[in-house]
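In the block that follows, a single chain appears as structure tokens, in the form predicted on its own.
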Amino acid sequence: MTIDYLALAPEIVIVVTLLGVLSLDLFLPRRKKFWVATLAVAGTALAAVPLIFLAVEGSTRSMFDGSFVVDSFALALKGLLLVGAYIVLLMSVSYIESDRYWQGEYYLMILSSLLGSMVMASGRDLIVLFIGLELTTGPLYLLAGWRKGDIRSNEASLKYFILGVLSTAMMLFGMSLLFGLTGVVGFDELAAVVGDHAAEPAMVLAVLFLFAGFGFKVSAVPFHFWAPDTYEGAPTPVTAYLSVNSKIAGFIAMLVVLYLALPDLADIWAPAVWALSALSMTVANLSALRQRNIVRLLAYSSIAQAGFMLVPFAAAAVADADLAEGFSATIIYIAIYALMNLGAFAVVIAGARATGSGEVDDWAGLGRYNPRLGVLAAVFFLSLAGIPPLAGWFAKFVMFRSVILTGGAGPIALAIIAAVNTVIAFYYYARVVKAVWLDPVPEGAEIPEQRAPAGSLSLALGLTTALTVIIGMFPAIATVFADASQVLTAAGG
């Protein structure tokens, strides 16, 4: 068997940043921990230059009988994990060396966890799925309870792991009734036989099973319990991995099975993508309304917006139309998704900073004593709410008009449920902004000493910023990732 090591370059170097940074951490005294960090930020951008470099020679590199491939959707998919996993150790540096956490290991477990998807991104079989998405989310359970004296941090630890095993038990068990009726694990092969077995029943019990598992892991209504209680219990920057990387991971999942392993059996997932999406953007629009604090808020915004995303796909699937459009369409706002979720979970650790708390209300008046805050705060949030020229208008603008051009009553009703969604999120997203630029300052509130965020806070902030804007004003960019996702649809047609 011949390993192509350039194709496994990326996560080779992963691999060795995090050795690298487990053996640094035995060595060096606390207060030189801060080396750990500089290492896990250093390597995770070093693994950008053999990603690059594939991406320029422009070949398909197949490995392990086909269990493992590099191609233009794969290295697309690993450049955004590999950004967003460096702004989340951006956001993490000042954040951790500011209580009692424990460094070095965090740093291991979230590179761990970018190694796992990164293996998701190239997997077309069911066990290598299966690994990268155990090496995604099993580190989180831990980093989900890194406060180890709050008593909300264990709480949220305790809720993940509960549910994140139960989830992953039932997705095994879809994964083992696949296996045991077609006898095979490859996209490719599952494809062509799953057809034959389409009325068995056992056939829709594993559809079912599986859908259920990945629902889970993008926190997906009615499968989001475990969210807002993990999402604020967490540490900010771990939040922030949560709702983007892990997420990310989740939706590769979901759609890569859907798309190019169960085409056949469309009859089956397609309602229950539909009523995944309508479901996920109403109960977490509705929930978000009664938020007060600013993470809460932004983790049923999480569980929305994976609603969002899968109104293209979702449309393709009940209209019976060809599911190349909706894919790309999906992959499109999972990536604008990701950088302004990003830079909104950015805005919150410095926001905290600067009011000294995480409630909506706290936040009053605080674009006057801190101008840069409040503007990056209306940048991002704007953006979710989709307001141009920021890069969540042409998320919203490729999900509508994929629906459009699908036609059907299927998908116009979810994308008149999508419309009246958008303009609920407006509201929760607007209220944030409202708080910060019109509300006063409260009486008698003391306001901390505001000092610019830390070094590697801002550059986090400033590129998220960068990104938003420049997306918002030139959205052709962003269609890289619709042409990189051409590969595996060309593939699955």
The other form holds:
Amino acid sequence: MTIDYLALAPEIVIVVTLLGVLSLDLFLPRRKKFWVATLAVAGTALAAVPLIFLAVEGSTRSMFDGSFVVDSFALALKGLLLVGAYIVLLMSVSYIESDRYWQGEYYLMILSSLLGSMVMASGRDLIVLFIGLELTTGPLYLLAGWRKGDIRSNEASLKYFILGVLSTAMMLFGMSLLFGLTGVVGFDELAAVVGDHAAEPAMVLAVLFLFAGFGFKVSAVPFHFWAPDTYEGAPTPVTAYLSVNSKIAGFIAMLVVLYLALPDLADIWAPAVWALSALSMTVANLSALRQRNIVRLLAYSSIAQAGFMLVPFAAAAVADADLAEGFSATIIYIAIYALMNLGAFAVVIAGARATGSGEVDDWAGLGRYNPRLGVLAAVFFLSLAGIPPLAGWFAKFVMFRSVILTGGAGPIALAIIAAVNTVIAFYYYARVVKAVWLDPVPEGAEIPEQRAPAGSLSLALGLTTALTVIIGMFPAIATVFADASQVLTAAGG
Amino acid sequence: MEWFDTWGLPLIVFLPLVGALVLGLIPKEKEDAVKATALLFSLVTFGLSLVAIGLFDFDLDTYNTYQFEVNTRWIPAIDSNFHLGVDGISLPLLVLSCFVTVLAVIYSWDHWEEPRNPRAFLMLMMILLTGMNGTFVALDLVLFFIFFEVVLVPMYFLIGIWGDKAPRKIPGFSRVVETRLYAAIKFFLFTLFGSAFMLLGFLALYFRSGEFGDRTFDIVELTNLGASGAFTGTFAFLVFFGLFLGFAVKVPMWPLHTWLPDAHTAAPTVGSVLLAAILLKLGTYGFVRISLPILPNEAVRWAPVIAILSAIGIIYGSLACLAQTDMKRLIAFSSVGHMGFVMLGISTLTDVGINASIIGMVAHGLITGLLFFIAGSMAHRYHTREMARLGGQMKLMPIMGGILGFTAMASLGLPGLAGFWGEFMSLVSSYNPLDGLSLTVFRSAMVAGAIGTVLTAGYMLYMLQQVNFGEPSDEWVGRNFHDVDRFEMTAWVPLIIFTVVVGFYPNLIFGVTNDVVGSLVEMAFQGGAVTAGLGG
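What about the form predicted together with the partner chain, after the form predicted on its own?
Okay, now the whole complex, with that chain kicking things off.
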């Protein structure tokens, strides 16, 4: 067996960076720890070089008997994960520095998690997928409890750990049933034979266990109860990572398994995906209306957005239509969501420092004393609400387009639920904008001295803003994700 | 001037946006520089729109041919193009929006509502201008949708930040909030609700067009398909309903109008002016540009419904005006009635009616814009809008009172002023709607409209009597009011002049619209497609 080192190059760069971070951390005195951060950021950026090279070259490379595949879909996804991790690292630098402990280990954990998610993106059998996914979440159990002195952070970590392990167990149980019934683990092989076992009760059980496991991972309703507490307690950059990178990883894993390995079992999982989507949107949006803490609000928002993401895929599945169209619409939604949600979290970090609080009401009048940050808050929260010309509109547009294309009762019902939810969601996103711009500065409030955010955080804000605005005006850029996912169509058929 | 063929419209649309960015670079403290820059950008944009009139070839103007067309790829994945163009229907509205914005900038020169911040205010106004101009020239449904929505954001902030700060109880809730907050979110949610259905309608048209060739969002191509009878049946019925919701909220038509009195009353003066003068026209323009030509069969099917709703709107708006005590709210409600006439004209589906609706839109833009300017200036001086407390303005501020009197006359449709033609011709056209439409419905609507004109005269005169005539109450005696200042004068005189000019010489507008409206009606309603549809 030959190993294609070029195809593995992005992962190799991350591994080398990871080892570099580990050893550098051993020798550096505490006040020079920023070099660790610099190395981590630089390594992540560097990993993009072989990635771009591979993307330009454009061939599909397959290894280990087809369990590890580098095609344009995997590359697009890895690109997204890299950008996400890069922006999270930028957000972390000043945040973690001000906490003053475990800086070196922090970057080690983030990089490990990134590595896991990149492996997952290439995984084309259950085992690689599982390993990738576990490597993604494992470090996050620790990161969620990073603020050791804070009891909420401990709670966050513990809740996340217990439910995470439970979901892993369920997922693994589902996978083992699947393997027991069919004797294969590769997606292509599974796709070929699962249809023969569709009637067996054990198969239904396998699919449902697998599904519930993924449901926990992506915190979809009704498996979402851990998310708001964990999001609120974890350090904010870690929350950003949880709600973007780790969520994308779980999501892609679920979709890839359903789409590539189990398309013939759509009768079993399609209604479940439909319900998951409808429930996630509705329950999370209604809960978000009552939130006062901005991170909790974003936690519910990200659950609801997960519901929106699933709409095209669920619609195509219940209507028994071509899954490819729905799948690519979902992928576009995920990509755009990642960018704007990262921006929103960067604003939360900067805003928490500017206002000294994470409560929406305390952000009142932020636009008056810090207009620049106020504009950014408006940009990201309106983009999440889907208001043109910010990137979010295109995600919503593609979602509706795909559903209308599918047609039929189930999809149209889902489209109507989504349309109503869009209006509900606008209301709570607008609440943040209202606090920042329309409400006066509360009387007697102590406004911290306004300083420009740290250089790295400014860079993160700048990048996400530029991407959100540019993609909003020239959405053609985002459609590369749709094109990239066409590769899978050919393979999955 | 060949450059204008390709660059004219993109400049008219995006120059204000550039202006907003430039304003962002000027330090907030340099207010004079900020104002001058905003004025410069709005003047240049207005100048370009005048160049468009100058270069526009009126002889070539038949429906579905556009001039200064720009058509480039934009989002290939969904077959959406960056397609702009202008014809005799959109040209007057485009010029109107640039014109009113210039006057709004001049007016706001030293009229700032709390919390001031001219830079932010003018930036939002510039973004608003981009959205309005873009909607009038967009020839691609996706592009149209984007511009239609872009308008919401700046207006939300204009109302929400600079709006009325009086507390107000929300109906159905026990909470009391400031009017501006309530009005801003209500405005946004109503329009968002409507435009969600509009978008679904656009998407449905897009996919259905795929059955006759390539899928397209292009308005020109969809219009051709519509004229050839491509969209029929339940499908078209539902699509028309979706578009109807989107546009009717914006117009606004009864019973979707409830956001309007709140938004117009709560908005700062310039915000109310732009809302009334331009934003409402986005809805009526959508009917003329999209609903009628693309879905002519459905337009015929829905016309009686629209006519009835318009008639109710006219009567309801006028009666509501009679019940108002707040002057600004009265003017706001008068828009419901006036836009009812515009929609009544459109619903007749005749060239007289549609011509009437366009001149009605322009006249309403000029006159109601002016009324809101005056109401704002008066509130600025009296610090109240309660008509019961006002009175004797002719003695306190004769010039202001005179202009108010003139505008009220124009608004009630006095012959010889701009407001007359829209109402008059809309009534004439509803006597004789398109062949096949129910004469009972339309003639009843005409009678209702005629009663509406009487009621309009009633509430306008009632307002004048309360505000202008009589003796000033004790509250104001001895107070030294500053009559109309030079900025107000500069902003208002052009509106007054145009109200008179259009009133005496309506051909200024009809000359532009007549040919193209005639060919629109011919293409959409007098070909084979519609008569076939009427039978089934």
